[in-house]
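We begin with a single chain expressed as structure tokens, specifically the form predicted on its own.
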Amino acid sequence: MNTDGEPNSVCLSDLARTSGGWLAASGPESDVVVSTRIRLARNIVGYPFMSQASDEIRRSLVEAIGRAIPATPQTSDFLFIDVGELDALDAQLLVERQLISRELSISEGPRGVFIGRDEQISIMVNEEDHVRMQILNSGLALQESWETIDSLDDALEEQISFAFDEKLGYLTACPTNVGTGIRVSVMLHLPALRITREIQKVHQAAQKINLAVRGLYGEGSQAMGDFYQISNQVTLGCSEEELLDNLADVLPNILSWERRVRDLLCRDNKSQLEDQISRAMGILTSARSISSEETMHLLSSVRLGVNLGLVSTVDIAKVNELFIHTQPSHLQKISGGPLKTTERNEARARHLRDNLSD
């Protein structure tokens, strides 16, 4: 149940037909930067780490955090979704929505997530750590995101005591998160660097300065639709400001690199690029059956085309939305129930035609 007393299924059916604010392409540098996310890992004093927590302890944690969230002004109106009660389809929808991690969706025992009504903030309970709070903003918004999540962290700590050591910092289940417990992640759309096979240089450059380059859904995921997440790898020994500054120093170079390569493609291979984008639009607006993987690839070309002024019939916000709404769980919720693979492919093609044909 959520905090309004409504069944989770009702809440999630409504959610599947809307778009989170991070998809609006309203933030700075949104031609390349899709979103900025900052996640904080926290554990509560007096409770063992999750690997040693029984179901009874996990349930007690959900209750303790469930009392703190409504008592905190910034989160008093958040919806609670009991992930342990969800079926696989609904849990995966929250993963596709970037509101929970894959780990929370497939783990066992009492667990859940609190979600802000604008989906800017979500707070996972009983993932790898007791609390994983995150903020997700459109475009490149490092400082704004940090100020918001830092304020929330302080407010929650007035309600519950987080495990903290004067020497080590915040104590977390994974050693790489000890210290600040922060993971700063920026999602980039880098089709030009992928087309020219220069994306590997981004991986190599990031690794040299302790940054990780991951796919659309973070650790262990592939770069679908030319989306790449760049984030810090360690937190111990660095302040939050140092980690933010590190990313802030690197990102402008990647952004200018991507834009420079886009300009070169337009100058030296414009006909080929226009053909690729036109074919992508043609397939998306006429196909009767299409896979999720092909959709991501083609939408990436369309998004590039919109940013280069080669596509004028759709905007970036709509393309961003289609990246999410054509994922398997969203598609099935929009369609009203479970679908077989062939039915999903047909429903996906129909959804794309309905949203792009005009």
Contents of the next structure:
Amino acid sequence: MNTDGEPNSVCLSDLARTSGGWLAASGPESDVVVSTRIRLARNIVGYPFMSQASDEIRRSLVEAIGRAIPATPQTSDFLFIDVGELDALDAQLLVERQLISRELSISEGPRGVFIGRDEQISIMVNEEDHVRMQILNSGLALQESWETIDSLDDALEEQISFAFDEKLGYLTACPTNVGTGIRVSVMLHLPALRITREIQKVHQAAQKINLAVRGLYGEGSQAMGDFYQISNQVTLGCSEEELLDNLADVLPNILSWERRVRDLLCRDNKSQLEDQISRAMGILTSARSISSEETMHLLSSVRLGVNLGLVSTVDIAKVNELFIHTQPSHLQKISGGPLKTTERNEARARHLRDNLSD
Amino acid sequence: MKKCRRCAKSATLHITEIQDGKAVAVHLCNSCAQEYLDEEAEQVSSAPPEDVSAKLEELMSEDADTDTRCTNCNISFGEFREQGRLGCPTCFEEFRVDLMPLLENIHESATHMGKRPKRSPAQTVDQARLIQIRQRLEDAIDREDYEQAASLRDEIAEIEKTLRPAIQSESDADAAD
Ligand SMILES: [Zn+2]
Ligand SMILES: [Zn+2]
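Given the form predicted on its own above, produce the structure of the same protein in the form predicted together with the partner chain.
Then the entire complex follows, led off by the chain already shown.
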């Protein structure tokens, strides 16, 4: 575990140039499913929740968890990043990377994150709860993700006791997480359902079974780049397995729905679709200045094009990576320093040209 | 169980609106309630800010005793409703009466059915499981799902069988005293 700033910033610059395993598009169903994420919210016995925790208490929580993690086999080589010590750009990098939440990046006081070497697992300390552990996998990987995070939770529990009530389960600061403390989120790329406006029906169908549909960066965010996150709402009254089954039941329908509509578009509107995708590719490979929003929108068309075999000069892993590398913080890290908006738009266009045209 | 008026999620907040001189209850989920308040705030932006806090007051209209304080962390139930965050694990005990309806509103249940810490003794686990299954049995009977009810009764009998020796030996020990 390392707590001084320097090695961290070295590591963060490396992060900006690589991409997390979850972007590899190596997982099942990765034409539609980008990633599967499971997070568990836990609090440590004998400490108040965050709203009542002084900096002193927050510090001792970081220390207590900082002792437990190296002593746990699964996490013994995890890297600690002191988020309180990071500058805004570095903290934002971790958010874009989905390794920490926005809330952790902007909150105050002693806090941090433990990150596994392959970025598959991250453990936030002093977010809304004392411990927020998450696993992020490429493609649809509900069962495998659950088994890994479940056994990590068990292993950590041998080192520290989590607040637990016989009737209410794991106790969390917000009543919406009480019980299992679990949030399972599957990130889907649904361009065809969005183009045909069928996406509304996905919202309705999901809500009927207590699942939420959100944009890329969670609560309240717009569906940028046609990415939608489907996740459970309820954490009390059903087991983790039941929640996973619930998702596993509904997802194949959404996936085959998206694929059916893609095929239909291909059959009935092929020239229009080809035109749209070629134009997207054209702008991305020739623009001299481009906003993040336009980039997301156009990359979404390219991603669809790759999946339909209409684009062959680039693969899904590369497109996934470009979605992340063109975000403001990654872009500035790759370019070597802070940039103003206009400079950022130019750097983004340059990065896209370099990576898409060969 | 009320659904949110705007998005069909479970409503967690209930606002009383005055429309044409009549009080109308508006049921909203957390996120829609926040939007609703923001819109209201914009509409009355010329009015003094008290209007918004008055609305927040109304949000906590459920007749909980907002002055009750957690003996462990000292936050009041009112403070919890304002922040939406509890102060410590003991809050769940201290505010149990007021929290239970809230939890049932959010989750449509107030009984944990998921994993348990491995270190808790087996017997406690079984006893808690018994409570859960009994609750599911009640639900099944309510739904007139007698097939499910029968299999749950069997499950209860199974668990009771494993618990009995322990209960027996305890009362034996009492008798010996
Ligand atoms: Zn709503
Ligand atoms: Zn408390």
